[in-house]
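Coming up is one lone chain in structure tokens, specifically the form predicted alone.
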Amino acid sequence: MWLTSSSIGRKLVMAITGACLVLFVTFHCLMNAVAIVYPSAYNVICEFLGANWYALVASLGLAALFIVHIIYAVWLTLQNRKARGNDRYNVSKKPATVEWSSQNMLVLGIVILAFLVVHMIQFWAKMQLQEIRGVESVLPPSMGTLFIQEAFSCVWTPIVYIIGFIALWFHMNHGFWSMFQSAGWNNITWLPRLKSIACWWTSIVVLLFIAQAIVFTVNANNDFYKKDATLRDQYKEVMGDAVGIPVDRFKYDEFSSTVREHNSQLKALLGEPQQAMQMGVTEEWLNNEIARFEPVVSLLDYLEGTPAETNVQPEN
């Protein structure tokens, strides 16, 4: 097949994979953007974005994408090598700067996939691949801010996230142009056209990228995606549910004592067998009872406490 066989066919497998993941990149930015301007429609994505057939399809099809795409420029580059011999060695004049992206392509794309492997481990993994698995974790899969607030709370995150940013910059720049050319549109009219553009698609998305890094950032160690009201209130909704408990008649700080007075109550019911006999209930259904609310207790005690203490671990 000469996708495989030829290097233009290479080439031009490369320049469809990477013109998708610039597509997702920019998706990606967007979303992003949604938390910043209205993080509660950020959580509505999110959810939508969960454990559904819909969602596992994209992600499959984004993975499979990422794969190719990484055994093709491995492929390529290997194929490059071997034509150029001992030329490789050759010292020449240093080079500008997309012709330096383009010598470097491997090592930017090594980068961007070890920052996408952290990416994947603080949200990935803690979010679609939790409801997949079912385990039951403090944090709700479906509440994206809570992830971000864990995420962006760690001082390393914007370093690394920054240092990802700029490494995409210059990848996706040349890249960008570069899968054009390989579609055959590399005449003298169109190709310096498709590097201003490139250049200006880039650079928007990368300094979006890096401005919502930032306020992820502050509002992190600020506490905002624990306190905010309106956060506070959706996340109501989501405990409610998980307790059988009808939130429109509370406000966040009177669910908060209902269900830790209930709590409360169910254990000391269970320390008493004379008296939870006499009201008809048995250990089992006391211990079922105390095991639905003490997520949701331990959900509340994560939004009400010191920063100190948001490292939360999923629970097997």
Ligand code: HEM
The other form holds:
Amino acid sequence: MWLTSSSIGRKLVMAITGACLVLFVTFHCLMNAVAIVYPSAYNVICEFLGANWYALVASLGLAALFIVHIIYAVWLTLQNRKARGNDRYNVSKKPATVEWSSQNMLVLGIVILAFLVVHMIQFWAKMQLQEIRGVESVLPPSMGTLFIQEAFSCVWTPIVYIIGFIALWFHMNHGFWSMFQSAGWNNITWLPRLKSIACWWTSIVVLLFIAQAIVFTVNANNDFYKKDATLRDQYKEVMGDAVGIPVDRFKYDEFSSTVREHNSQLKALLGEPQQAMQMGVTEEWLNNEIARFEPVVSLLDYLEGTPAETNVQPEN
Ligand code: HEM
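Next, give the form predicted together with this ligand, keeping in mind that what was shown is the form predicted alone.
Time for the whole complex; same chain goes first.
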């Protein structure tokens, strides 16, 4: 097939997948901005993008784009090296116009991939993947702000992210205009214009990502995503649904003490079979109730305690 057998076909595949990834990264950056201006709305978006069929189709499409882009990148680099033979080691022969990033697209791509592995472990694996697997965990998978809290309260997270963003700037800036070149749009008037658009677009996106990482780090270290009153009201709704308590009549603190008290009573009854029998409840019913209340109590502990005191690992 032309897209795989010819060099220009392969470059076109790189350009098309690259363009889709630029659009994804731009959308993702705007979505993260919602977490700064309106954190509870960000959680609504995360819920919408959870394990619903349309979000799963989009995630699979995105994964396919990344995979095709990476395979073709390695393929094209190896092909170029073979064509140039030993010349690639002869640095003095490089044309002056060849930019540093164009020489290092593969290495920059590998740095971005390493960042993505860390990023997927911190977010996707604990959110969408948990929902797909149906595994019960302390943090509700749809509450993105709690995963921002977890990720950005680690000291190394902003460092890894900012290294990833810098690599993204060089990679995206070069890839952006060179994809137009691959598509044949490389005339003398348009090339400088495209380079300028690429530089502006990439810089705005990357600067926004850096600003977000800084704001998330400051907020997470102040436990903002655990303590903010509006967010707590939203978490209360999710917890109320889990235990079947209508939350409208309770403030967060009242809800917390009601749930904790009820859970303690259930546990006490489990140790008093006589009393439980008199009340007409079976041991099985009590165990089921406790299984519903315990994760909610763990989440309340997490929200009200300090990060070091609470273990938020999934309980599978
Ligand atoms: C401050 C920076 C960032 C934050 C806070 C952030 C946050 C998130 C969150 C909350 C999710 C959702 C996980 C889910 O619902 O399953 C996600 C997914 C994802 N992020 Fe990021 N992200 C950031 C930067 C980036 C960057 C720079 C890239 C790419 C270069 C990226 C690529 C992805 C990908 C590929 C997914 C998976 C999307 C899917 O499954 O459909 N993220 N991110």
